[in-house]
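One chain comes next, on its own, written as structure tokens: the form predicted on its own.
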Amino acid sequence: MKNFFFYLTMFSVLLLTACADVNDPVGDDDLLPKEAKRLLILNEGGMGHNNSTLVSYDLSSGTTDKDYFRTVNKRGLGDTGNDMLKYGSKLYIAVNVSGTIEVIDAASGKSIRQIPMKTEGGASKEPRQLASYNGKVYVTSFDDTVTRIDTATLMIDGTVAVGQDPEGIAIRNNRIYVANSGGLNWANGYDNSVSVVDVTTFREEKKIVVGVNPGVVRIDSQGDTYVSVTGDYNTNPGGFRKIDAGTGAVVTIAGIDAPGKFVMADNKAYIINGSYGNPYSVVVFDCLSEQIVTESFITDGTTVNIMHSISVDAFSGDVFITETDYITPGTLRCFDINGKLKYTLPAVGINPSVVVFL
């Protein structure tokens, strides 16, 4: 009876070990920040053109690989990577224009899988921008869909209809919060929306008005949901707007009239704020006590033309900001918390865009 009972607890062990495994968990541990060794950064490319890159970045040996991905899989990335995110031991790309989203060993750079992101007639899906939670992969596509991954099958397990061409998406609470840009429909008028996706039922509830052409979604420790709004180009400005999360009622942050791309770091928002021809600048506000902390994050006076997209290590506080000038390889900065550079990559790729920590 004794062996019976100790080769069962083995059986046990060893079920939920193998189950562990298969299913790529992202414990407790996987979500804290840790000292990173290396660093991934997506090009995005020119559309059109194939030329989407992934590169490497050792930060101790300073040893650069420009082509990785390449270098790996012996074949190129794509066209038109838009977005990459770590979750669990994996790497997920959206690759837009060849409608696929890229499944990496973060370990190994090898490609364990692509998934096809096509529509019925087989069209890409356009796949936008990338969000994880329990276990799932979300993608914002613009044939006006979210698209639900299984991170253990690498299978897609459902799709729900938001609004127009959507952008930006952020998780939290069994709420999916999706950024409806309308950008392919920009002759006819963008849409001007968030739509609230229920986890579970994975059904949108509604539609929540947050102004002309919305883009990156982010949301604080307390709930609160920030929207970089885009404007027209014309007789709708943009401006930085916060869903209360209390009340849903919708709040124009005072003094960030121009926001693009931002991330968010211990409950700070990092945006660029400027616009082609005009400057650009980096402003941190605190989601917590609702202020701006600095109009202009760069302290010693270190110029960056056209600033594509920003990034922050959660672990040193470190600031990653991307300048290109769409046709020629762009250049990454990182600056130290305080606002002064560390040190420059120049010549990374075309349209350098998400910076990710290993």
The other form holds:
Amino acid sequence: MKNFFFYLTMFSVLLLTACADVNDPVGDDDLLPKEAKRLLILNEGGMGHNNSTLVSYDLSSGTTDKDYFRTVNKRGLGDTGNDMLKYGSKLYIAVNVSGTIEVIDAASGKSIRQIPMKTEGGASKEPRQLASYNGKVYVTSFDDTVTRIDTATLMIDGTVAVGQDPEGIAIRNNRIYVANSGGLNWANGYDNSVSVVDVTTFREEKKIVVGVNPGVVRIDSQGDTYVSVTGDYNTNPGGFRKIDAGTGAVVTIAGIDAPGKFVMADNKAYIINGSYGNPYSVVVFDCLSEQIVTESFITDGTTVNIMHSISVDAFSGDVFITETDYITPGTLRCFDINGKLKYTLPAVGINPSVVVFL
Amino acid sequence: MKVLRLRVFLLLMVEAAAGNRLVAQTVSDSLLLPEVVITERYADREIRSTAPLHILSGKTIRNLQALQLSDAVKHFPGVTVKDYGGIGGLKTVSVRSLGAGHTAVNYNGIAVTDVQTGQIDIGRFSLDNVENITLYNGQNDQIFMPARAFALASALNIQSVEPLFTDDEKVNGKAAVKGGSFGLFNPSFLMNLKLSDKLTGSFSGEWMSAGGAYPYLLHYGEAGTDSTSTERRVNSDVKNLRLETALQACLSERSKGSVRFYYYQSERGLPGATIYYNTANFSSQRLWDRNFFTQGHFEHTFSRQWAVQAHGKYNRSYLRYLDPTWLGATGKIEDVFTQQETYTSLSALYRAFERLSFSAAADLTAAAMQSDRERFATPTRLTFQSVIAAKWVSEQFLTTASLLYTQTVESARYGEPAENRNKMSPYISASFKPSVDLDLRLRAFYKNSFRLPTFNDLYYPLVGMRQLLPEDASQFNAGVTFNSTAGEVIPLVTVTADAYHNRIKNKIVAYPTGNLHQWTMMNFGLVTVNGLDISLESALNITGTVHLLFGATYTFQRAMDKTDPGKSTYNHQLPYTPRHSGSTRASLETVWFNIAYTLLWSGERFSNAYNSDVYRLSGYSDHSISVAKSLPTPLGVMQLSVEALNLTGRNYEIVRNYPMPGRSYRMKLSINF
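Moving from the form predicted on its own to the form predicted in complex with the partner chain:
Now the complete complex, all chains and molecules, led by this one.
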């Protein structure tokens, strides 16, 4: 029931995209979410420590490999794995400091190709976040670009300049929305815009001002774009913003003052809300009714000190919240759709960032 | 020969100053003039001390294949040197797991300070011109010291060679050149001048440059089956220049003074971690250092009862950091930091009775720091330190006690200054020799000390916390020392063993506050350390002209996080702290040549506060060997030495992702004129 709209969304996306590319590797597997048998958890690791890891957790047996990528490939993932995306039968991992996109066969964990993400000078472009659309995977990088990867050839086939230090990326209706954080330019006031890039021309069409230091971007089934604006930790506070699909107007959603990472499932945004000194909570926002469903998703009293990331299993509705102290291995907790703790994976890795369901 | 000359010279000086022969030297030596102890065998001081102290003499240092101070310091028990590899790589020292900020580094009696970071890069001191280095746990038994010398938990003293002249000699010195693998070029020069009967001067200069592009094997995992690739360290070059001049005056039988000018500059690349798949271009960061100081010392002995001394120092330092590949809008990060420090100290010694003496000292330090960043706090700190100390000595019993008072006055041009602090730091120590005939001593000390938050801790933009408390360290030590001779063949056996318990409270740590880009400094956590240090030193006369000198240390450290029983790291070993580590050195001296061998080894460590397999760093051992030959020439004694370092060639890591150079070679030619 709850997943009905989500299925509808998925179908509509697929209908829009299915015929676009004969080489589109999206197979039958991805038509419907199905019951997950295994979790893959990406840990960023600590910057400069080469200790980004991929954890494999078998849900039925409980078997865990805390360094799965290395076990399979006889080499570490690298330094600071920021984002992981499943597209078709493959996984794409953006490894920031190493400056690579690791393309992995999802079933076996084997690396198929390591795509270098380097500037002309040879330094890392610092890839951050990933999104897929129409047979392509798009990567934001801190060198102020979005890179397009062809998922058939696994080669870079285009780059477009956007705003400063792009973070979040979401794609819908032939438009790429990129959150320009300006995070590296914190000393001089960050960026404050979302770039809109046309998929066909692969040119930036415009920038929409959304607020200081935007982070994550997601789009609901109606085409409304949601942005978590982080603020500058000083005079400019954060806020949750909507770019209206019809008018293009930017609206602040009241009641969500310190949004961080969020995901969207079943047209609901699961938003980490909190900051240092203020307790973290997960706010659930219904993007269709445009109402806050709950300001505190966790209902059984479980406390999470610093929430680092959130993922939702589209099939079961289970919500995965990771906790970090940025130094030692963090904890992954699985909550059911009613916000009750199902199980905990302690010390899963440093800065656990993304969970993918296989 | 030189050592003998030194002894004779100093004994003469002491006799002159004291006005009578020192019969019971072991009792009264340090009551008269602190310098007297140089005339003793180093081992005597090590075993008589109430708190552990370890000395590496110039001769021992020359047998250690040591280029930088950090290389030699690794041979002290209880010491962990964080070495980022290569000549230019940062090297900081932590004694008994207390952290770098708790160890003073003193250069010729006056502290080398860095109020910005609180830690001294001990890689910058070369050993070319060093007479000895001493590590004090707790503090020195000599109570006639500046107040600042009582302040920290431990101290590392570097003593330069003092000018000595035979008979009618007016000029002597040394010229040397060292070269070696990875482009090392290190010429140095020292000249001593006897300007008059009362005045001597010295000048020394040194250049050191190295390309530092050493090859290493990059491991993509700790498992033996994980893949590897051969890489080369980039941006690891270094260029250093040191210029130094000193004047020593023996003004009368009772007065002496010295003044020293020191200049150091360096430019180096910061190679950064060996990032997988990005080794070639990960870092282009550069660092420029400039440091100038002048320091002086004057001492006057009024009578057998009274002596006073004054110390003073003025220090300027400049640091420029550049990251030219920053992806932010400016395209680079560039920071300039400057510091100044003015230091004065007055101390007095009162020898009230034959066995009991007292001292008092008052120090004033004014430190300031500037940055080219807009609205940088631009802080200053006035530190007033005063101490009273007492010492009681008999043939079998030695005890010292001191109480240090510290008051700080903080100010800042922009924003709130840090809070002023005032603290008392007590110290007590004793040693006891149960039997008159047996050279065996029991000893113990307790010290409570602290390190002040550094200017980075307090004022670093976005990170600094102005309410930080000092980091508190308590040390308890109990040990035994033993010294013996076994006839002509084994003239010396010295053993020291000390067990200790340390507690560090209010640890100053960087703590994240919500995301990876936002950290703040906090007083957080409690660490306890239980440890054991053992050292052994021995000499063996194989024949009349063939001597073997042997030394070894062993350290056990259990340094535990005791912050929060609910945390996953509770009771885990601190990162980069081996439970077992040690060193060995042996040198064979013959009339033809000398051979020296050294070994440094460490058990496994963890790179993370959470001790699991993923963060395990395997142990290592580093073997080095050198051969030296002396030749008399008409110009003076020439010495040629060849060193082969890290013989196994393994690129072991002291800090994860910072490999040490593999096998390398150095050659040194020097002439004493």
